[in-house]
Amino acid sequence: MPSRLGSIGFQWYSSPFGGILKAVRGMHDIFGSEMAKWKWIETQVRSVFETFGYQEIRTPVLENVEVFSKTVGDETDIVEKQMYQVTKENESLVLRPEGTAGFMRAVLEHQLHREPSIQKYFYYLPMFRHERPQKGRLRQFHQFGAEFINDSSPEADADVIALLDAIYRKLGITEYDIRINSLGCLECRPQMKETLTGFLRPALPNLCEQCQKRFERAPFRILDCKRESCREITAKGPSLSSCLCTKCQTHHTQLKKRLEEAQIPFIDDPSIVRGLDYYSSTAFEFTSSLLGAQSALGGGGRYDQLAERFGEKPFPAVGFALGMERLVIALEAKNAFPQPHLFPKLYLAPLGERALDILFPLSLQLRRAGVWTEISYESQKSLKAQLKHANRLQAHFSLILGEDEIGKKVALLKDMAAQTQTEIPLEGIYENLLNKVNREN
């Protein structure tokens, strides 16, 4: 009978030993030393969010397609090509391709923006985009995000940039540039667009195919093209900052002043435009040589008009996203991960049923005290076999208990690296082991 698993995205590959289930292309399993790296990053990043007063929010992995088609933009690559869609009982759903649109849906649904004060949220969620997998860009990827609502000031923008800067510094990453720009507002953006398209129109045949497609639907994204031929053209273009209205100019000037006061170096870069349609006013990006050609480490900006795309009254909002996979690449390039604690402190080796009766409850006591303890339940196995297992686990100590030791009312504690052993009385053995472990830490 044919398997139904293939209908939900699983893949099979041939093996000499028969069919083996394989992860979907661009989606990876995380375990072992890799998981230790991820957990360390998560702990560090969460601590910074908490220091800055952000509370966590978790949105569903599935959203109605309109959440993204109305916000990210109908004609963006994400909506046109990259979203994973699910149709069920006349519902058109998608696996979230990015975090801000789903966050905004949650804010409006629960009226979080009606609170009388500023609101600060963070999330750490998997995202999904059907694009060509490459280093640092997978089809399932993971993002931290921060969203700061109900504050329209440039100080809020500076606060969010400072938060992202603090996260990288907490992780030990300092090799990056902070690039900022102003994308204008509803008042000045039309003039910016007209100035840009007027300059680009004569050069249109010389732009790459992707930029030619963007010319009508998203001309600002041409400024972000990485093709050298396109960069040479846009480098000669007019300064769009001259099109900013007085309000946007004042906002941008004040943002730069606050960053300077905070001693956060930045580059005023007119090519920073962001890839999603809902950004306006402040945009920023952190770039790093640690990532190679894909230099974007994280970024974000202001999206004050996003609520309007849901048919709601707009309100101030600014935020950022940073990818976990890219953080891992950057930290690996610096060899900056701490040594993971992947090995048990104690291995209990009972030789016989009576020994197991004593060591089993002891193993639970030690675990409750926070000591990573492993125990062999195969008490009939030889001491040699059990110590071989302890070596495979790279346990620091092995505690050996057999009939002879029970008769003497002692157990043998073996230092696996030094190959030395000492006797420990069975009476008070729990306290003695805790003291020994604490001295070794």
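Basically, rigid core = biggest C-alpha set you can superpose within 1.5 Å across the two forms. Predicted model, so just to flag it, every value in this text is computed and none were measured. Residue numbers count along the first chain shown, from 1. First, how it differs from the form predicted together with adenosine monophosphate.
- In the core-superposed comparison between these two forms, the C-alpha atom of K313 has shifted by less than 2 angstroms.
- The two forms, fitted on the rigid core, differ between these two forms by less than 2 Å at the CA of K170.
- Put the two forms on the same core and the Cα of H396 is off by 2 Å or more between these two forms.
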The other form holds:
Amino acid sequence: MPSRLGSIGFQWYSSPFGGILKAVRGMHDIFGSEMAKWKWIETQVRSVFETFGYQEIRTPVLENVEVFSKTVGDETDIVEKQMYQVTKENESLVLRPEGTAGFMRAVLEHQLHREPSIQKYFYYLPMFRHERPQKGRLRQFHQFGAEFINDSSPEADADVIALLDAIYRKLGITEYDIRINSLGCLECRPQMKETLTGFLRPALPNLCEQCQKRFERAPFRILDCKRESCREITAKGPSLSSCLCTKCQTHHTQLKKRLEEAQIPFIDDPSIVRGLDYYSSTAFEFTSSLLGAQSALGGGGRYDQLAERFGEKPFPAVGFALGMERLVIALEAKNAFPQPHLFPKLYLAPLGERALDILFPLSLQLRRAGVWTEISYESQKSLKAQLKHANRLQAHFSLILGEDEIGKKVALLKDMAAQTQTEIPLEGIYENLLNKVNREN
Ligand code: AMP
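With the form predicted alone in hand, show me what the form predicted together with adenosine monophosphate looks like.
Then the entire complex follows, led off by the chain already shown.
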């Protein structure tokens, strides 16, 4: 019979099903060569945000549930079924499922929209949605997002679309379509809704259960339904762009003109409605054939009325979010990741205690100077074993120090790829190595 302690230990390392504890379904660890890919992408994307004048903002992972329930929309998948909720001491909190609502909460809390200077923010944050996991669709995923506030011009929309386009181009991804649409504004939206519901009403029994549910409160979302039977019906629907008011029409025409001038190809697609309620006017999506079933690379739009959902005066805003994991999939499909340069410059191989006494402080001196240095602390190990380790790490140079070398007041510097070896004096060895390494860079 196992001891009490033993059975507790067993439970700690095992899942209730008896296997090893694993990460939560739809959530992944990122490490090793995968991490190198992520870091490369992150550097590229950040550099594009900087050239477009965006500053980073980080909001908390947890927000009050109202931040999303009041804004993203009751009838959306996110609010209806995907939010991870945490209740603690009468607080009802949510693990952030998307970035814009939390961003708007932060803007209003800190009155950022009243500041004359920075009006462009980007974020890079983990998101949580309880979705059915599959390739490119996770329960914890990461989004880069851009939010451009206080500019209502179609040029701001074109600027944001051009930014998303520039990010993919910077990464070498060109295989995507840009679809844009206008969702109308407070003035023309009622007319659009009436036209749409008038068309859909006779077909209501043939729509899926969820679309039937959405008919009264969120009929536009029906245009976004992925079911083939619903798509067949909506494809025959009337053109809602004819319902746009003059202001929205002019805005949309000007946006298209700006994109043409910028030589950014796009498709005007009335089915682009986005899965979140807060959008009005411009909406857009980038889709790629590199991705498979989950083809959305990124998307966004205007959310000029979002502040009102927080009970505040509205102000213009436009933005987008793009999925990090989908970037990785697209770049892997293209085999487009550069070879990571993740190799130490120097491997210090001490043979014996006295050698370790000399090389240990030297390793720290070199690291302080920014030289990636590895050192073996197993100075009793043979030279062969230590060099094998250096080779495995793909170190550029190894520095070998044994009793013979100490007697001669030198060390041996071995170029691991060229298999050449030179003696260097112990006196001034730090400066000597720095020079050598810097010459090789
Ligand atoms: P959304 O916030 O739904 O407009 O999504 C913006 C982008 O985030 C999408 O175009 C995808 O690239 C990515 N994305 C959305 N949901 C997921 C998910 N569950 N897993 C991975 N990426 C996602």
